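The chain below stands alone and is given in structure tokens; this is the form predicted on its own.
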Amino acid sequence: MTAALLVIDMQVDFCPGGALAVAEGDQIVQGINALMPDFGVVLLTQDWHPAHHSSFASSHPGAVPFSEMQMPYGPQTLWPDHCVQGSPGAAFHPGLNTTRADLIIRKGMNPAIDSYSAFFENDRTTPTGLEGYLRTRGIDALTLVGLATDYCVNYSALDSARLGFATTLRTDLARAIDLDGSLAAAMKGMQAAGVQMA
């Protein structure tokens, strides 16, 4: 099998100090790195919000982070504001080694639509390009880590595992919001999908 390190979201406002923050997301860091050279390719995904974007809580009055509401494309959970593109916060972590980078896939772009996956927004149908670009290069197996491991990594992984991708989560080097149960919940689901935990 060819495979490919996919990096999640390792983004300043994911990490400590950041808008959205995930606990411990900057000490998986330099695992990461560490992880690259064992990888012919490296791919990056990365938040990338226009302001007032549709899921921020900011552009619906009255709403609260973290609540939910729903959107033509099914329930939506309403964010602080957070990887607007440009800001220091949309930044990759100042860490993490972004030189190895074949490809960044940016994503949340559609100020309708919130995109959690790497490969598709959260219509589940628009495709970002990842997919044709790994059929296209040979890759058929994925490693992913990153931020966070019950939302953006989660959705990253079942998708790569429904379209046929031989898909691994390193789970010392993801970290999760858990939001109600929804790490557990997560995990549930993608080894259900056949995702290996390593």
The other form holds:
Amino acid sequence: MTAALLVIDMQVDFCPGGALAVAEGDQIVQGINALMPDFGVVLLTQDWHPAHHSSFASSHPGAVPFSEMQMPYGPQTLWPDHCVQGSPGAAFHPGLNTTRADLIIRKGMNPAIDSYSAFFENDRTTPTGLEGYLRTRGIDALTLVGLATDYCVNYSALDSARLGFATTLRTDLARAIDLDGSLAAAMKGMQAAGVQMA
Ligand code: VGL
Ligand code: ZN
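Could you please show the structure of the form predicted in complex with ligand VGL, as a counterpart to the form predicted on its own just displayed?
So here's everything in the complex, that chain up top.
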């Protein structure tokens, strides 16, 4: 098997002090760096929204962060403004080894659709191109790490397993937002989809 390491959204805004901080998000950086030499291919994702993105509560008058809204593609959680293209918060955590990356894939650029997964936007059909990259490079196994376990890591792992990649989540190298039991639901869903927990 040819395995790749998929590092999800290790960005300033998802770490303590950031706009959408994940508790202990910064504590997994060194462990992720240490894992990179074990993989022939390292891929990084970057949440990369235009200003006024539709997933921001501030784009909807009267809406508050962490509430839910119906979008044409289904329910969408509304977030504080985060990871705006080119902003300091959208940068990778300064401790992350980005030198080692074969590919950086950016997502969430469509103003009207959020994109949690590294493979598809939240309409579940618009591809990012990652699947084609993996297939043309002969990669058939993916290990996921990063932020957040219950959102972008979860959606990426589910798509990875559904597309037929042997998928592993390093739970020690991921951290969650955990809104209303979202972490427990995500863990259950990933296990049911055949994602290996390591
Ligand atoms: C994420 C919420 C909004 C994530 C990104 O990286 O898990 N969560 N945008
Ligand atoms: Zn986002």
